[in-house]
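Only one chain is included here, represented as structure tokens and corresponding to the form predicted on its own.
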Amino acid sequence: MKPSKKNIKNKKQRSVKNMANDFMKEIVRKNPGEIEFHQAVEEVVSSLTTLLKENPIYKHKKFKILERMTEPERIIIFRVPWLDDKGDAQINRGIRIEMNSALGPYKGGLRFHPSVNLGILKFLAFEQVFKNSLTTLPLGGGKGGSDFDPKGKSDNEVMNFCQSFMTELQRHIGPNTDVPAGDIGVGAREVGYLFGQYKRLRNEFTGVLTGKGLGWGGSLIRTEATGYGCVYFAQKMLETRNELIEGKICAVSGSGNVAQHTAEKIIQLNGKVVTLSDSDGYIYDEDGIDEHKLAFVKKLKNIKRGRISEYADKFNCKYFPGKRPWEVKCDIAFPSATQNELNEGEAKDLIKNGCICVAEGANMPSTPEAIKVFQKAKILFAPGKAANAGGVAVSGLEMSQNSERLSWSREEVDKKLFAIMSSIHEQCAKYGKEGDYIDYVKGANIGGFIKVANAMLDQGLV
């Protein structure tokens, strides 16, 4: 008897997730341990199901492209020695990992904090090639990082420790190579303390770090680039159905860099601010947040480096300490902080107190629960590798003013940022279509991923 259509598409769709459960039985075989990155690419894997269908030549066993696409090229672990205040040594570890240069230099953050371990810097490392991708930018991806703690430490600590991780790091690192950036714990301080060994062992003055200050190579919004970035995706995905900031309740975590320019440009379309929040609590003003409350969150957080609670105190409003921000009642939710900061019991209260949109600000910050919570509802929702990718976009539009030893205007990065960011609006909305509804975390997968296969096919079993 004649098979139906029906059972061979049937027979065909059971194959591609059996693909799929094989797939990732392996690579938890091969990366035990590290439930980040597992996370990652099973989320990348299963949004690929129908491409990989309908596109064998990206599942070929010739070319093994997810194969190749999960194994880093390349992963270097290094010590990092230094001498504390007291005079006593301590040791850190450092960590590059360099996922994939199909596009370009590997171009991607450094994070120092306690959490930082091998599993979390690939995850990162591997989001960030699809984010690049996405930017259209010719960047390919990476990320690294260490377990040191810059809280506490004074000035010279934070020096001496950055000069001892860049004295390793540089011989693996440059302009044409890899680019690496800041991210938690790793700002203009860092920065700066970065480059300036980097320069003194290299004798060279290259774009080889950006987010470098104004004054020696940096580009204006790079610092506002990712917070500014995922309102204007935000912005974006409102208008498909018709909406705007303006006039939103917007509850943001986080009180870092992109929690503070994430609060910004809320502000600047006219949204309401009423969360901000660190590793202790948040708080919650009923009256919003205002460029003057602002100013006082980014100098109690980028200078005295205090806790968020100083602003309940010095604001007489709610703080609710060891809690997250989602109990809040919001129509926009910004989860700005750290990875699965989120979870399905979060997701179900955004949901209840009427919360249209979510776009993180974060890597991950929604665990996969979370993510199903949202899509159910179908709510707009957009990954991180989407949303986020402003700071990365800026960042290669730094490395070209450093190519041309060109600076740009505020009001022309600016204009940039959004163009990049309907840009990826755009190719999300392509690929992530599905009727009246756009799935983002499938559209922003696939279309970074074809880019990313294409040229690795282009460019042979390499």
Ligand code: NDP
Second form
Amino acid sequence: MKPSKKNIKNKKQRSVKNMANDFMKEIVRKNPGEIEFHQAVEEVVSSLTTLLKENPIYKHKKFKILERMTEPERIIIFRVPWLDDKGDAQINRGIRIEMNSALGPYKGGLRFHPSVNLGILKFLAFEQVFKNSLTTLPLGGGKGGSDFDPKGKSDNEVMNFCQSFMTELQRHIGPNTDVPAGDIGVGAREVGYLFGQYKRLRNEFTGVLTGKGLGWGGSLIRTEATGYGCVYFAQKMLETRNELIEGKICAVSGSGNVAQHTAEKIIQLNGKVVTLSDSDGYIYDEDGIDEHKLAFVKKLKNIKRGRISEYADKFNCKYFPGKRPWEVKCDIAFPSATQNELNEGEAKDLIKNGCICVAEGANMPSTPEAIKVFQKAKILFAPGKAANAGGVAVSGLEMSQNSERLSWSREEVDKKLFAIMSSIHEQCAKYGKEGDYIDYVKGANIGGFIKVANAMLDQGLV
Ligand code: NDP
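Could the form predicted together with the ligand be shown next, to go alongside the form predicted on its own?
After this comes the whole thing, all chains and molecules, with the earlier chain placed first.
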């Protein structure tokens, strides 16, 4: 008896599913204990099943696209010795992952945090490849960092560390090779010290880092770009349901670069920000955080390097130690602190309290179980690789300005940022549309994947 069309389709689907299962088993075997990396790969692979079924070239044994995408092109691990203020030697570990250069020089931030390890940086580098592809700019993907903790260190200690870190890293990076930027624990101060040491050792002034100071090669709007871009993306999602940021109650987590500028843009668009947090707890300001209060947060976090609890003391609002803000009533949530900071129970709380939209400012802040809750409830949900791509997009624009030796105006960069976020939204909608619902996770993964995969096919087995 001839097999029916339906049987053939089911068989094909089973074979792709089996392939995905075998593939994930191999990822876990090759990268033991790297749970965040497994999580990031699994999310992408499960989004790609239909695409792989319809385009067998992407899973052909001759090309092994997915196998290559999940194996970094290069990993550099090095010792970072430095002297603390007491004159004692301190030793940290530095890592740079050069993940994929199919679309351009490796590009991605440096994270300085005690939790940094190979698995976390691999997940970040892997996500970065898709994110950079979505920006439509010629950027490959990478990520790096150290288990160094800038918290509680003097400026002098941070400088000593950054100089030692760059003394090794400089051999491996360059404006056409690998262009790092900031991430958690790496802001304007650290980028300045890193750039100074690169320039001193190489005797050249080039765009080797982005997020530089405005007076020496930085781009206007780069500092604001991740947060602003995330709110632009949320605006685009809301538009699909005839909604606006205006009048919406917004819960933001974190109080660093991304959280500050997410809050700033929401305030500009007449939304109401009621929370901010750090790793010790969150503040709940029912009256809303306005420009004046946000200026206090910027000074507190960027200059005084204090704790968010001081906001509650200053403005007489509630502070919840050891807790995360997802229990408050809000219309939109912007997780903007770190990975896996929003779990299944918290996702259910958000839905129960009427949340209609979640835009990830951080990288992978929602657990896979939390994402399932959002998607089942059919609320608007944007993964970090789409929603927070504004930061790397303006880094790409900083590279262009450095190459031209020109600087563009604030309005020009902001306009380009908005256009890039709109185009990422379009790509997500194109590849993620399922009836009247947009699966932004699937859309971002497929949109990001196709461009990188095609470039890899063109460039041969490298
Ligand atoms: P910052 O270092 O400026 O701020 C990080 C914030 O998150 C701080 O408030 C910090 O609190 C909090 N945080 C960090 N780790 C934890 C933790 N384990 N638990 C709870 N809170 C934590 O970093 P950014 O704002 O630059 O980065 C935030 C997120 O956005 C990260 O996921 C990053 O990868 C992502 N991102 C950043 C981009 C950028 O341009 N900067 C671009 C794209 C994504 P505390 O001070 O107590 O540690």
